[in-house]
Amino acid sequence: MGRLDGRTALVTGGSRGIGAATVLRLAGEGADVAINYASSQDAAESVAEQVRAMGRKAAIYQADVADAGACAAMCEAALGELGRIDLLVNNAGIGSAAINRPTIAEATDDQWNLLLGANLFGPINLCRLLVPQMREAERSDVIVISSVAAQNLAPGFGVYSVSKAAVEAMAHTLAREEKRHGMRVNIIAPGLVDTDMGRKIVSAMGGGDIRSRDASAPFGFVCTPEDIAATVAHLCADDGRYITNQRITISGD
């Protein structure tokens, strides 16, 4: 018996990194999973095949989460195929490296729109589409993957930090609004994680390979996607049944 037997999740950005690790952890705990991806169908299908090998249902759906119409089509298809969604992981996002880290005063409308579209309006789109039917479940969960950047507010990360701080405000409000429906809403804020985004951050800051950070990292290693996925599973299982409206930082500090 898995801790998430009978649950059905939708994980955005589920084809790689934290998203893929989360898909596999949730499936390993007994959940069926809808896997959203932006561009790599092969990567998404590879993750789905691993889920099916565990004996769980998996389906993949391409959608830019910033596109409300694409999200609506994805949710309609996922609900039609899997029956319901009672666990939403808003993981998909775009990092600061994608816009070359402009200052607040120099950032263009296009740069703001790109990061706010994925990091803020993506979760808004998915919550708007899925929360109403999630209210009918005996237990439902929304997890927002944020970042320590929302608190660190480092120069050059401003656009990204704003997008993550805004989505955290959305999540905290949603938690208060949906508690009466039995819904738990929580935020996970990772520090540096060994993902494509994490490697780009290290490289852009002149740090070379991410493995060079192991020696100076807390506990002697850089955080892995599986570390984040483990906390997602804990929050959504009965072990986390009394936890809502929390921001959990996973940075080793």
Ligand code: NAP
Second form
Amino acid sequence: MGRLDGRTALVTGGSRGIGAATVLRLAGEGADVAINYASSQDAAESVAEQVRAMGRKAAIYQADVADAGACAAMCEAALGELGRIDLLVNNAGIGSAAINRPTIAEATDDQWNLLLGANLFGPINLCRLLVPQMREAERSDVIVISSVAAQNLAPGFGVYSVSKAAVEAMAHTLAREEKRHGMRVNIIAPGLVDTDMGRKIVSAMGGGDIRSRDASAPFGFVCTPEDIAATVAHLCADDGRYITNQRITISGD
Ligand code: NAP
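For comparison with the form predicted on its own, provide the form predicted together with the ligand.
Below is the whole assembly, all chains and molecules, this chain first.
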């Protein structure tokens, strides 16, 4: 018996990093999983194969989460193939390093649109498409992967911080609106995590290899994607049935 037997999840950005670890953890706990990706088809397929090897169903769906039409096509296909979705993990995101950390005064429309598109409108698109059918489940969950940046508000991270603060406001509101339908909505705010994005943050700040941060990190190691995935599973399992509208920081601080 797995803690998530009978559940069906959609994980955005499930091809790499935190999303891939989350897909594998949810499947390991018994869930079938729809795996979204932007361009890494081979990586997404490899994650799906690992899910199938656990005896769970998996399918991969290419869609830019910022594109409402692509999200609609993905959700229609996933619902057709997997039957229903009662667990949505809004994980896909683009970091500050992708736009070279402009100040608020210097950030361009394109830079704002790129990060707000993926980090804010992506979750909005998926919630609009999936929440109505998720209400039919006795238990459903929405997890938003935010960042400590939503509160740290460091110079150069403004576009990213705004996108994460805004998506947190969306999640808190959604939690209140959907509680009467049995939906739990929670936010996870990681600090530095050892993924491609985490490595780019460290390298852009002149820090070299991310593992060189282990010695100065809390508990002697940089957070892993599996540390985040474990909390996603806990929140969505029966163990987390009384937890909603919370923001859980996973930074070791
Ligand atoms: P990552 O290693 O860069 O992986 C990003 C994932 O998101 C990939 O699967 C990528 O798909 C997908 N993706 C990116 N843009 C997308 C789009 N427009 N549409 C669909 N999929 C898209 O990132 P990560 O570190 O795992 O980050 C996951 C989440 O955690 C993000 O929301 C990020 O902001 C947050 N976070 C990360 C850290 C950190 O230190 N790593 C810290 C705090 C918060 P492809 O593989 O197809 O490109």
